[in-house]
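A single chain comes next, written as structure tokens; it is the form predicted alone.
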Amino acid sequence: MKVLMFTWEFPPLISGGLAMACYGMVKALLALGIKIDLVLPTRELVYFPLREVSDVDTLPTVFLDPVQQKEYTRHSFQTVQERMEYIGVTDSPETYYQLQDMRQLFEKVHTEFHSVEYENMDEQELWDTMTANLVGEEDLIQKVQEFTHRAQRFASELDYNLIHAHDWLTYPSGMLARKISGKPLVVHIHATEFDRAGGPGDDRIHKIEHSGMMYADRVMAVSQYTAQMIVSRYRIDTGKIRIVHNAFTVEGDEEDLSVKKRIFKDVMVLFLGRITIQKGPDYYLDVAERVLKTHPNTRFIMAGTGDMARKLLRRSAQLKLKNRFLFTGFLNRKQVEQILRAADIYVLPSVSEPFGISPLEAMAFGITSIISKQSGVSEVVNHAFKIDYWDVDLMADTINHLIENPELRHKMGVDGMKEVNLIQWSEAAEKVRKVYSEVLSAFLKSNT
């Protein structure tokens, strides 16, 4: 079986829990002996062909163009990032494309690619919505209108058996491929547009993942939270939709990931993630207020960047929290990892989250983590602290507690890590492998 792959985001391409999710399951089907072609918004117009568990840190590298190709070969490169730089691994955009220039496109697919007998108004609207809507002067989206473009290429010159895209904004590119193709379009929501926003949040995005959503032949949810939503929200039909919850590959021995690297003597609680409404990150600074003032000497730390970064920072000089409450900015892997070793609590507050990887990743080193029972992740955990995330006076008493207890709070840490390394990216692959059966089934039958 192979697999046509759109993602936004692989490693080294990091933005969100996005590039992790995509690594650790792309790494879990290869191992079933799944073949992926994975397409990236490169600068070069190039895939990935992954065949080998190990390619998943290689990325083997083939551009569309020959004589590009034959170029790229006599090039020798010192390592993977200087592989990545030279076929532009970017989140910015290199070119831009105009509205007009995607209707062009998209009449030329539907002329060349028409069907009476596959195709109807239904499918039609939901064309016409998508082409509608992806538009706008903002870098994200034109990159999506160039990432969407280019996608006929994949589409026509590559051989697979199906096609899977992850979230909205390679949901135009899935389209566009089973179009094409006649290929089944299996979709992945990872986070729709009401738990970025926190809210109702941009119209145009809600409409391409609606339309992505319809046009697909199966819908994966990353947990019964997200499956919900895209059942109230989006009315998307039940009967195609498959929960798969994310997991976490532990990458290093139990027993040294819990061993502490303290930064601080006393106490330190840990928000890491993007500091964005979604997030949680005000609730959170809320929750350092009023723990402050019976443990004026705990630390809190509020790791990552983001659109409220500012307004936080304003806020927590105003309530003169000075260094018990501190900004990091962004992180790389390996400060991560440290910060990971040095914490005691770990806290995600989370207004909407669909899944949440973060937490495994904290428990995992023996972290006692304190989530929101707004998140996906806690339908597959038991030993973490699960709190409404407006509940702050909850969670000041659950931190004041753990404090207060350090032998629970370390028992928690404990049995959460053990709890963390038997939810693997093997059994979560095993799902995925059946979702693709199931719909290469169906499409087999639907075409005998």
The other form holds:
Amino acid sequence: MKVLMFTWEFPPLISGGLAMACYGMVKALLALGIKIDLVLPTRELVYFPLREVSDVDTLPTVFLDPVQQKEYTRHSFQTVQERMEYIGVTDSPETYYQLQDMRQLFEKVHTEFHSVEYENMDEQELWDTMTANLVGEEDLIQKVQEFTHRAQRFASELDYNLIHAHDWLTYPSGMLARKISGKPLVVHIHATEFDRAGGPGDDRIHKIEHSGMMYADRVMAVSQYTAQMIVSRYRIDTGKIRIVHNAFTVEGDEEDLSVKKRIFKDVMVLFLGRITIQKGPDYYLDVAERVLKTHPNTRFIMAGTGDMARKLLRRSAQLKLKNRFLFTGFLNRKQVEQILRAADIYVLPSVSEPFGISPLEAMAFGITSIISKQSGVSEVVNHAFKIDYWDVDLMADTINHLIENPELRHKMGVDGMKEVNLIQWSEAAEKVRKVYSEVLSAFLKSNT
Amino acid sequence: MLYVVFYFQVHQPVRLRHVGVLDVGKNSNLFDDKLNGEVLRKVAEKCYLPTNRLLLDLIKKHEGRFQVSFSITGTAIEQFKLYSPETLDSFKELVDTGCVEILGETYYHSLAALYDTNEFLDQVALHRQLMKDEFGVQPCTFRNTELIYQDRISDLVYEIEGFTTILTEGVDRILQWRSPLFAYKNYAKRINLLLKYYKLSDDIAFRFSNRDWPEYPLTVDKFVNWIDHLTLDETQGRNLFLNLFMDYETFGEHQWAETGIFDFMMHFPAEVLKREHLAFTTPSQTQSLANYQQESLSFPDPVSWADEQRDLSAWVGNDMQTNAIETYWELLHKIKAKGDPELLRIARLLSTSDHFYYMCTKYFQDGDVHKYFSPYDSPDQAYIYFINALADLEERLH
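Switching forms now, from the form predicted alone to the form predicted in complex with its partner chain, please provide the structure.
Once more the chain from above appears, this time first in line as the rest of the complex follows.
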């Protein structure tokens, strides 16, 4: 079985939640013997033929253009990093050229590959919606247009059994590939625009998300929470939706992680993630203010960066939280580990979290965790406190209780750690394979 | 007679490094030694050494008729010793001429007067001891950090034996119709008060090289003529004092050598002394030169020499500054109670007003001045490093 996979993030290209999820999933799928041709927003026109488990780290590369490929093979690279620079894998994708009109592209694709009319009116409508909404002067929209434009070459030149596209950024590519090849399409929902925006969000993105899901043969959601959102907000046929929870792989020795290296003598509470409206950092600040009234020696740490950081910093000063509410700024991987080793209580107050890997990582470090009920991760763990993100009083009471009862805190942390260590990507990959098999057998049936 | 009274502020803060949460509890050095050394050596080379040389020449040339005063902070002297001992020597040489008055202030250039009376008295005493040790003098004129002054500060200073004069800003809202050219008394009529003549002071300190200023370029001739005109209003024979107070770094650092600031200073004393009714003096001598009943002035609220507002808003004008400063003084109290001298020394280095100045968010013309002086990217960064440093000190307490 061979999959053409489109994703916007994959380490080392951006290492957000999507990157980590794709990495874990792809690695586990490779272990099941599934072959994957991975397409990323790289500068050069390349794809990554992944065959062995170890390929996820080395990222073997092929240029579509034979001349470039020849040049590339003659090049010797000292490090993976050096090779990634050559093919243009940067921390964030860049725009390399401007595209005039998406509609022209799709018309061209349509006439080139399907001289016949659209299969039906619905299909034409989905195409129209998608092309009409993938317009705008924003950098990101331009990048998605470009990525989509290139997708036609991968779609027509590579050989594969099905297509797998992650999040709206790659849905137009997935749709295009399905149109060109006629192969089945699976789209994966890691987050919807409703989650990211913490409100209505960008209508164009909703429409693209909707078109992609409608056009796909199967929709994979990272949680029950997300599946419900897809049904209620996008009106997607429940029969098409499959839930595949993300997993988390502990790196390093388990015993090692639970060894505390304290920074503060008093209890340390941690927020770790992007400081954006989706993650609920403002609720965290409100919780801190309440707890500090009862336990003024507690330290609240806000780790990460984001567009709300300045606002929260100033508000923490306004609330006179003294030196009890501290900001770390950007942390690299090693520093994240240091901060996790020092923390006693972890809080994920997300307003809307399709999954949320970060609490699993915190639990792997033996940290007692408080998780927003509005999250997918709360469906897969039991040894954590699950509280509505808006219930700051209950969150504050829970933290107070944990501060006052160190033994309970410790026990909860140890139980959580044991639980998280049982969550494996191999299980998730098994579910993905099942979805692949479903669409393939349906595809074969319809073609006989 | 009109006496020109020069007072130059010499100060360098000990700047914090980028203290992160992960640095807390590690007993690490909180200060950016490299940056502090670089800044001090640069300013010594551009300002302190050449200006001291120039003033020494002028003092010798005018045989006692040209006099100036300096206030030099403890944090500046400590850093002279570390990074530029020759600068300290050149100040000593100036003091030895007898034409230079050394003023008293808080050792750490702090806002202690506003927050902690005991600490204020301690820091003034520390500074006084330092002046005695380094220059062999006992200051009898006091200038508080950034010329911050109010009635109750004059009471505190009066309690310290030996201080007879205080310098502060000639704030319009206090002076109203009065002239800053007279020597005044504090509200209790116990201390001699000299007020900065901010227009002419700032002509040198801020506007000297500003090409958009209609009076640009400022020549010695023009400036001395303005001074001369000031005497016309006085018809009763009362002695006037033109108080030109400014940062010493004006010479060569804020106003680069290329602007002609050194030439200006080189020729200024001779031009003043050419005129029979103009002279120089130093703050402590003004009391005996004031040949009239000195009016008393009340400053119910604090004033300073900073920004357009001339209030405390440059240091405690926003929430970050307020939280930082309140947290600081609460913590200092605990640190003093513990009695660990090294911890107290580090904590006191954080009392320097500059740390709060860097957190200022007034983004008007004054904001530019703040930005120019800040070693950090933004007020928010300055706040983060400072608050983290306070968390670290607190952890060291346990």
